[in-house]
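Below, in structure tokens: the form predicted on its own, a single chain.
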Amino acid sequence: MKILLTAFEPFGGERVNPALEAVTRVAGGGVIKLYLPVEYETAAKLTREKISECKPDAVVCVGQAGGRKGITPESCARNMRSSASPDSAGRLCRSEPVVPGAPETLCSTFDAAGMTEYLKAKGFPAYVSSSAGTYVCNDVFYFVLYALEGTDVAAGFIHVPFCTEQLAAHPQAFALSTGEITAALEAALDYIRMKLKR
């Protein structure tokens, strides 16, 4: 079985990205791995390209969001591009769609409520998010569900907390250690595999 795992740059005045720094971390055959800027279209382009390329079973994407308390499996993603602060290339969406005339939501076709339940079986702190932003991490989540329409192969996405090595800089933000999130991320892929099974 092929996995292709995301996960994106630094960004906003990071110094490190916990989704980069566990997936280049990830261990296991079969596990294709891709680093993505924080770039609305171009990010999700470069996915998308890599899918072609490939031709995985599954994709899991991977992208940080400060501030949630755990691992957090995204429901489904929204046709929308809106932020208050630009990409990492300086471009600031108000209000666009993703896909201009598609569906206004998508869902992971992987099962991210039973996703949660085994990590949480496993030990890791988490929980079934139902938005997954406007921001770039949705932009390539709702990209390559919409791209995927129609095939077999698995896709979603996953969002970590900040990481330890975060927390000089956010001291009362909940973090986990990277190899927590490593740990986290290799039993997300175990579950895909289970569920799977090819």
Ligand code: PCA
Second form
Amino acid sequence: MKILLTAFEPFGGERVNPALEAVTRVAGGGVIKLYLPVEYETAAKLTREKISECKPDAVVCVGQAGGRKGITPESCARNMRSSASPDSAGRLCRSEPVVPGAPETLCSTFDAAGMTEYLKAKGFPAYVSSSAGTYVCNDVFYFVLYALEGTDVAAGFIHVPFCTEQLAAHPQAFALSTGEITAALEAALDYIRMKLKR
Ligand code: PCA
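Complement to the form predicted on its own: the form predicted together with pyroglutamic acid (PCA):
Next comes the full complex, and the chain you just saw is listed first.
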């Protein structure tokens, strides 16, 4: 089984992105990795191109959600780009659709709740999130779900909390070690392999 696993570069003044730190370390066969700029549209298009090129059975996108208190599989994506912060290319989006005329919400084609229970059973702090935000992570998540509608390629998004290397800048925040985030992502991929059984 081939799984496309994506992560984002550091953004918003951070020196690292825990998603990138963990994804680069994820082990296991059949995993194709793609590292994305934090740019509306561009990141989504790069992911779409990689899907066409590699024809994966599943796509798992991973991003940082600083402030979260665990690993959070996302249940759905919104057709909305909106943030007070510009993306890494300086583009500011306020209430723009990701895909004009497309549905307001698209649901993960992984069982986010099932994945969360699996992660918790393995000892990781995890909870389901019902909002991937309206910034670049959601942009990629929505676009991937939209592009894969009607196919049998499963897709989902996992937000991860800060890693301990970021605690100096965020002393009060919840953080996990990069090793723990990596292990949680490896467990999430095991869950997907188990569920898809291809
Ligand atoms: N997190 C941001 C964008 C890149 C990332 O890792 C987000 O949640 O939109």
